[in-house]
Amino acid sequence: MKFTTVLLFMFAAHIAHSTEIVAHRGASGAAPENTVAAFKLAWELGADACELDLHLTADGKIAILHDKDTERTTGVLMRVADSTLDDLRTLDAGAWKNVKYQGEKIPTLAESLATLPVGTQRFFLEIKCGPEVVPALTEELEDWKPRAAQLCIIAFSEAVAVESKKALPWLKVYRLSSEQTKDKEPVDLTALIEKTKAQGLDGLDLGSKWLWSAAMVKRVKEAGLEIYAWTINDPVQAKQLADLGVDGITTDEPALLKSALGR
């Protein structure tokens, strides 16, 4: 009996250890989201990965921020699609979080990726706009082919995910999904799995409100897909998901989850 207990403990510990901890918009619990400061802090805290959000600007460049406009994180209203990258970078994207981050700019993709240590850690690049950004993204990522394992793309939009995989077949692409459609109807997991697989995508990144279970995780993995969960800040829920065998968990608090998973 004791031997069996030890084996079960070791198995659970292995699952927790193999669960990738993804810092949501960087270490956004403590630092201003989607900034170089947030990404650097996440790496310092031992995150396995960082997630960032990207938009295409009016001059065809890529800006790193979540919203369609800058008001929430800078206090100044500029619509990203109608602004140049240079104009966006005149804004202060750090002071809203803490005065010590005053002067943090909206970063470029290159600045963000430059924080990534060489090794096994990686960036999840969430495309927040439409497929029109894919050509610019493809050009910017060309030099990253030797480090392909350190990047992946995530997107809610089916069109964006498919177009990204077509243009960047050397990168993993995961489909994001909430548990409900915009019309508040339940998302059909079976149909989502089948479509994701048929489109040649690599996995699903699902919201915390799905009815998570061992059977659900098994279904996704048996289809040959990876499975990730977002955005989890509760240590108990994180441990439960790790024990179910999810491949990764996105969180605002990477240090807290790292501790919860015994890392």
The other form holds:
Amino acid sequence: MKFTTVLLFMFAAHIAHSTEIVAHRGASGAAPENTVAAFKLAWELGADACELDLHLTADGKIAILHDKDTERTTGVLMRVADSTLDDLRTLDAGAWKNVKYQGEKIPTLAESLATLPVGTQRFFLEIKCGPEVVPALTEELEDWKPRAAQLCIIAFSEAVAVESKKALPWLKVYRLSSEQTKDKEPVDLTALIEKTKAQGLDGLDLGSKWLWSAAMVKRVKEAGLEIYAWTINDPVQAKQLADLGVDGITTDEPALLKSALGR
Ligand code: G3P
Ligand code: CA
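Structure of the form predicted in complex with ligand G3P, given the form predicted on its own:
Below is the entire complex, every chain and molecule, led by the chain shown above.
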């Protein structure tokens, strides 16, 4: 085999195993989370993916923000489920982070997705509300079918994950899970894997406090599921997770983690 062919194989193997760096709510360490500015900055910093959070508004539209209300990120209290998208978009979602971001609006899904470069980069769309958003999401994503590989859905709610997969079978859907239930009981990984498989979902996106190990990652992968980790800003922990073989790591600091992983 020629030396150049060997190099090509090595390069292909590196690409195949490289850990996807997912910018959490965009490059939210520096820019205001879940804004067009944060998504654009993430792509500039070389993130492989961006994560965003979405909710259904009172007028049946989709708004991009993390919380159920707007107080923390705009300084003005509006409940998303009781507000129209137009009302939410009168607020300033940038100034709280830094005055240079004054004027950033709560983005629409279309505005957010418009930042996605044509290529291998992806958006992780986290559904924060209930399954009532799925019909609106399905309609909004219809035109994205040719770029299906560039989108995936994540959700903590089992019902939301299952409904999303049913309505959007052409998209990957990953189930989010903390290591504990709301009642502080440990989550049973074996049961979670079995359920996720049985529901036809594509993988798990697990919190940083799980007892991460090579055996755990192997179990998830051997079940035919992908495995992602959130939210990791410590470069040492990121390197450990990458060495365990996780498929991707979600972080507020995509540039820091890329450099920690030697990329
Ligand atoms: O990417 C998963 C992660 O975003 C889940 O937690 O609270 O930041 O939405 P949260
Ligand atoms: Ca999120």
